[in-house]
Amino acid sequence: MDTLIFEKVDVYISNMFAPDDATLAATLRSLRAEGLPQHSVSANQGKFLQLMAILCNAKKILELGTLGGYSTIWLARALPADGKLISVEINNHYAEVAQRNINDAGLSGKVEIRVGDALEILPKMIHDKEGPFDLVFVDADKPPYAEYFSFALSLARPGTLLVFDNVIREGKILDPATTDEKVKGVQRFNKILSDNPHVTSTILPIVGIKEYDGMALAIVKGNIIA
């Protein structure tokens, strides 16, 4: 089968169910203008995240990896008037671009961007008892995915939805001899996720304009807050 069909179908779905409005289109343009990597979720994936947030009645969302704020906007739009989204971004320039996009989207009252290393920020959030969050979306650097998962559990409650992006890596996760640190990080995370008794989880393979990848989905089953 011609793999171009996957891209065409993705565009077909996005055009029907997740068309970019002026704000989302401007956000994507800002990434190109500011030299940010084109690593945002697709429009269809953004709509999927929004649906997941609505489905779990999210009032508090944690995001790791803000980039230019594209996924942040999709998620924040699902929040009620008194909802809150905290997004953690290690790159100061990315955070500045994202903040402008968040402001332009009229979401500055719901979204807080914290700049720094999530491996340092998350333990402080746990110490300060900032959880529990209703939904956690992780689309950050891949080597510490397992650590992010552990911290996310400590900021969760029974019923919290955890979503981790890019866990198929174009099928490279099947290579046990890989030397790619991103792939190795995802392999480690996938194994830990599948073995964890505190969540019900699976991986959703995704093909489309983002080529071949997938999202891990997990629902927290019990009280595991440290």
The other form holds:
Amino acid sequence: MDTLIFEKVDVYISNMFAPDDATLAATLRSLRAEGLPQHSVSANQGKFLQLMAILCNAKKILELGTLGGYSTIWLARALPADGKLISVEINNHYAEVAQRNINDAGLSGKVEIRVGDALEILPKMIHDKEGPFDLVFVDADKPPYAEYFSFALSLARPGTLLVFDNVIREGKILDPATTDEKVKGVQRFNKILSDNPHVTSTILPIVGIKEYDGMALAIVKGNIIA
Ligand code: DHB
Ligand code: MG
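Moving on from the form predicted alone, kindly provide the form predicted together with 3,4-dihydroxybenzoic acid as a structure.
Let us now look at the entire complex, which starts with that chain.
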């Protein structure tokens, strides 16, 4: 079976369940116009994230890896009037593009973009007791995924949902001898996640218009002693 059928089905689903409105379409255009990597979640994945946010009644969301703000918009739209989303982005230019898109989406009151390295920002957030978040979506640099997970647990409470994008990488995670730093980072994370007794977790494989990939889903079970 060729991959075309997966793309066609993804478009079929997105057209029905996650059609781009003017704001989302403009956001995707801005990513292309500004030369950002075309790594945004797909429309249907955005809708999936929104569903997850609604499912966990999220009032406080943490996102790592804002990029152009596409997934940010899907998630923030699930927030109640007093809800808040903090999104961490290491790249100044990406953060500027995302901020414009967030403003144009009418979500600047709910979304705060923090520019910097999540490995520095997260310990500070833990110190400042900015948690607990109801949902954490990680879609940032792949090599430190295990470290992001550890910090996310310290910003969580029992019941917090953690979602990690890109944990299958076209099946490259099966290769123990891989030299790809992104794949190695994800392999390390997947092992640590599966071994962690404080979460109930699994990986949802995903096919569609993006590369064959998957999202890890984890619910925090008990209190975490940081
Ligand atoms: C890459 C990153 C992503 O977040 C994604 O969804 C797809 C690819 C990458 O860095 O290769
Ligand atoms: Mg991704």
